[in-house]
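For reference, the chain that follows is the form predicted on its own, supplied as structure tokens.
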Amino acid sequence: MTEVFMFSSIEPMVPEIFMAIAGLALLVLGAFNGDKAANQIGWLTALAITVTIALLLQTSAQPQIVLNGLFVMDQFAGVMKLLILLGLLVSVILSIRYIADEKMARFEYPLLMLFAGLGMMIMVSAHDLLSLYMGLELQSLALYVLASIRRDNAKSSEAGLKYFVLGAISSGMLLFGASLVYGYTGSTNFLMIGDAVAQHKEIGVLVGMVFLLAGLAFKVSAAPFHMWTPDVYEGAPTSVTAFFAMVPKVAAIALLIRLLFSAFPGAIIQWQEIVWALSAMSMAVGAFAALRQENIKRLLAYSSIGNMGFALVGLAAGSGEGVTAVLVYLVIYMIMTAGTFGIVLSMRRNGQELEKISDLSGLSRTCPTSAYALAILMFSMSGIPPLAGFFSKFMVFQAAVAEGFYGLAVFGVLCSVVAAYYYIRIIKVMFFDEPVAMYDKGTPFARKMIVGLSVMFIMVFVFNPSPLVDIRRDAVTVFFPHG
């Protein structure tokens, strides 16, 4: 009887514990095989998340809540965990051939993945203030390192620089709102909060809550908590850089809709202006800060602070359908960043990587598969019907309309046509430039098989959107019971 007792109340963790223990497992591996190991152990981590995957299919969907309320296991928390994951296997595959042809191949590059995927999947799962804050922590530690990787290199030293003590100043401000928060509650639980801000919305309460924000809002490259965004982007590895688009922006918006729909749902007239802010300031900032951008991946960095602003449209609606708008948003461009640089990475001549926007001049002509391909990707992300990409956008603008946000949805419709202009250029670059010389042969089969599912993907689901859509929609119930 003791047992099974023992047991569920682990169970709920068991993916989280299998990933600790195969990362420290693999740790050992590489710390005995040197960095000769990094090919092998770049593939074992991968099959590593793919057990985990498995793991998790096999976790209860019933809502559980273990370790004395610190940690919770739902339907919301499968489905993001298992986005995170699919994103972080993703990621561990593109960075294994690139860290390679760049000489940088050291063992702890995909371990320190494995274990920013851990601390993702803990901030998926917190249910009070301290887990929430371990799970970020243990998430920023593991990426600060990643970004400065590349010792030898002075922008990737920069670039971890800059992310560290950015990121120190952000968890600093989170800890802030987190002990006003503890002050005036009594509680850092975030059902024991929700009740005594429904109670009694006491001023030091609501100035917690707004440090929460500002925190968790650095670690979305919200605007204008976004400064650190670009230079990480342009200084880290671009393996890196791909990770840092795809998959922790996810875990974040997972957390703040947890933090906000549990621990703050009677005090949602006041973060919904706050997150009003938050989403017209990004997609402004991601607009017109990217139209004079040469360097691709500077580009792709303002890009990601925009969609994260048409992502907060739906969470500022406040309503069940927003919060499945975002997550439907969410899929479609963790889909789009993994196609999109799939290709950049395959952008070398010479052995030398390439950068700049002109690299990718007559593209069309000297490598008509990735142009299309890149073509397709980034008529999507503009918002080009019948493409993934429209409907992504146009969920959560239904959402804000639905709620009366109208000024909103009227200002991300135009700060989208303004975006399409540079995602437009590059497909004019790539078809109608005079053509450079050819990429350097031999893209990995893993690199080709991920940006042909993307674009896959972004062309089919106009033909069945439903199973995504009522998979989110299922997840939300968790928040809004009652439809």
The other form holds:
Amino acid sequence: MTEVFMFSSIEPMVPEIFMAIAGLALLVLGAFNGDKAANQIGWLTALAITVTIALLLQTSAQPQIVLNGLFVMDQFAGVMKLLILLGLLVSVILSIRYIADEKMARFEYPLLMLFAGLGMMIMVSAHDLLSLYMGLELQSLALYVLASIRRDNAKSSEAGLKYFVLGAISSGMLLFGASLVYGYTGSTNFLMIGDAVAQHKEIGVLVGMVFLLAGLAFKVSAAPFHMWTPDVYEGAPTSVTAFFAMVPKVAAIALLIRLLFSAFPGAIIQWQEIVWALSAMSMAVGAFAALRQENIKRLLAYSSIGNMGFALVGLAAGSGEGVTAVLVYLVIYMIMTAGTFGIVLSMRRNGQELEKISDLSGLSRTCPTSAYALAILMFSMSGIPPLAGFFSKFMVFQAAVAEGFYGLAVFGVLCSVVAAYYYIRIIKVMFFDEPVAMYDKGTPFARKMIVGLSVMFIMVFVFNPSPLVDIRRDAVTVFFPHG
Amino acid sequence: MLMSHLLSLQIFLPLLGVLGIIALPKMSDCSARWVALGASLLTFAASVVMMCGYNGSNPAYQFVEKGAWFPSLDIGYHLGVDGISVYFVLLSTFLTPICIISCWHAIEKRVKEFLVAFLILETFMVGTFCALDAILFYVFFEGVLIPMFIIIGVWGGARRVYASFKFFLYTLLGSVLMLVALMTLYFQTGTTDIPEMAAANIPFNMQIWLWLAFFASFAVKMPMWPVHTWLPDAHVEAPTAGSVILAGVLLKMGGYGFLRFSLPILPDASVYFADMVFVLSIIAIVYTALVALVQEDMKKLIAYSSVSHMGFVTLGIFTGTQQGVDGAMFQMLSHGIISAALFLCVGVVYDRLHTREIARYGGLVKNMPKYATVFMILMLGSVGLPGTSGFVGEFLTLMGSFQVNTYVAVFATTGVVFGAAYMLVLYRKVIFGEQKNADAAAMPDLTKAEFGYLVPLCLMVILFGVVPGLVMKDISPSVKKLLDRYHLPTEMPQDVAGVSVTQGVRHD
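Same protein, the form predicted together with the partner chain this time rather than the form predicted on its own?
In what comes next, the whole complex appears, and the chain from above leads the way.
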């Protein structure tokens, strides 16, 4: 109790602390200036995120556990946080113009994203069931509000409400699981739980773990906990959907990895089966349910369910290679999603937003650049080489095959063929169908940049794929110290 | 420097053309055509240089390039050609400029996109045949789908959407199974290098599954009966140049895959499944020939004839005899030239009359004598008349299969007869007979450009028919090396394969 406060004890948390203070300061600024300052606050938020990234890069990557074991900072957390912050930055930049066009420019909007991001940072660094829950709820509450930010729109409100109710149920399951785990192991700390589980696996702990996994599967939107995804994706404003598709999943998967490998390495046989099932179901739902969708946001929702299924294949493998593959998968998925939503956000005609796939008709004639970019993104999503999407799928399936999960790998690649159908259907609509009418001009420069960078990345990844993989592999050594 | 990277040069030269076309958006369609033609001709020149430097008596891989590409996954950038692949590279680079010339006036909309797709396609084709790393091979092999999907879907005929989807999904379904097999092979052998994989011994139970996975991919690509149904659709709907490349090169990827993966890496399973392949091949040869007989669409007829001819290829490959595999190789090359040229011939009349219906034509010999001559040579080549390249391939294949199984040879030979039937019927209906339609009767004869690209093809058909040794001297040593590792069925003594017609030919 007499411990003197030392800066070193909070040093690993500097990025989070800065983010929290910046968010509060901007909130005050917004409260004084009102919604007319939304644009400036958007850019200031982007600036704050950039500074956070700089601070994060300064933080030492040596594993440190602070706050009595609540908070961990290591290379894995660093890499995931960087990814989350970059995704957040892209989401904020994609949103600024969109919310102005949609007349929903409220100063809270970018700040909610910032706080959601803060929650995710805490999730990634969580080393205790309590900090896990705190991060998760900070994130979730911000996301619920974001989903329903267009409050005079029935669909948006419905999306927010649905998300909130189902999210609350999943949080309940998570808490129930956490209390069971605490009850049987006597600790909420991941390492202590790990030790207790390694000594003797009691059924109560396993039941608790299943509930924890179910709660997290909801956040990842893995089937069978995916029901909310299509509705929320469709109802939320498109810029929010883009954010949902990119960032929270990364955080949730990172949390899942941390939880499973720090707290439950002793129960790997058990959770592998669960992850296996989640993965197979998600791939199947993602592939088959998307086939008949007419709304591009719903389609992308199912696509993201399928993609999470593919990512979980690597986790099911339970090996270092598998986790590396999951991380590479997430990076590439995030980049592809950023590019795709960048184009979807620009689908506007006469000031109205368009969401139907048929609205893309003949895009290759009216706006060839977007059409080619989206075509490349779609080929990449369906996993056709030599685009980056192929390599991410390749790595997760390779990890699964290495551990002898042949059935899952074959099932997965077959699902990817089914999924290829709806991706190439989008290409068909853009290239083979007759054009309807031009979209509105005036895509903002920042959005073009994001789409351009994303397409560039997935095209040139084939020439030098190693650096990304190596960074991810180093990050994973945290969980696999012996190789 | 240039010589040591000759294969990379051939792979990436077309991409330079692509960059040229994309980087200059103001360029007119006509100059884009010239850029594409220039890039593809340069690539062809590089191939000719490669052919001159190729040492036919050496069965090992030549022009080898080996470098790191994806070290964290042990995937290397390993290129090289041997007798099995070198002619496919040449065929790809040879047909691409011809295709670009052939569609000079036929493709009028979205010209630049077409050329870009075509050059990318060339990159992937050449890469497929050069790659000696399994994953690199897969990247090129599957990458072909992207430009081909676009080519069929954008510039195709009325049912192009259906055809392009069918093509894409069929081929993808086969390929992904192969991908899982490649990963499994990696963990069985610890490498993705094809020559090293071939040196490893894989347990028989594993071989069976891997073989089936490879078969799923290559049989669709080939295409073998009963998974051939995408081919007639794709051929009919694709623009002429697309059909040419599809028939000329893409179908050969299946046969090449069997020779590069199934036989050397999974020899026991290949022996085990040989009878099944024989049965499927015979069905393909006889059944699709009969189907071809009743077609009313010229392209569809040639498409079915391709399936039938590819039946000979699979038959030859899985006999595991020197003649059989030599014959299969020769058949693929010969079919690559003949069917490509036949599709070009269909393209010639299609450009004039915009129909492929056989009944709309007739008596073309009167107004198009040059065309009739060219078509005749190609038709006879397709029939397999002695003196044309078609004969050598079919004859050797039948020789090879006769040694393994007489019944197989007998049934396969009937396919030759049916082959003669449908091609002669096609020729009679289109070239001879009454001039029923005034517009068909008024069609002008071949233009200089058309004459220019069809005559070399015809000459090659005759040249290879008369002097097959020209090609065989390069192919046979590599085939022999391949078969040395391949276990023949026990009742077939190894040295029977050594006594062969090809050896006689090789020495002239």
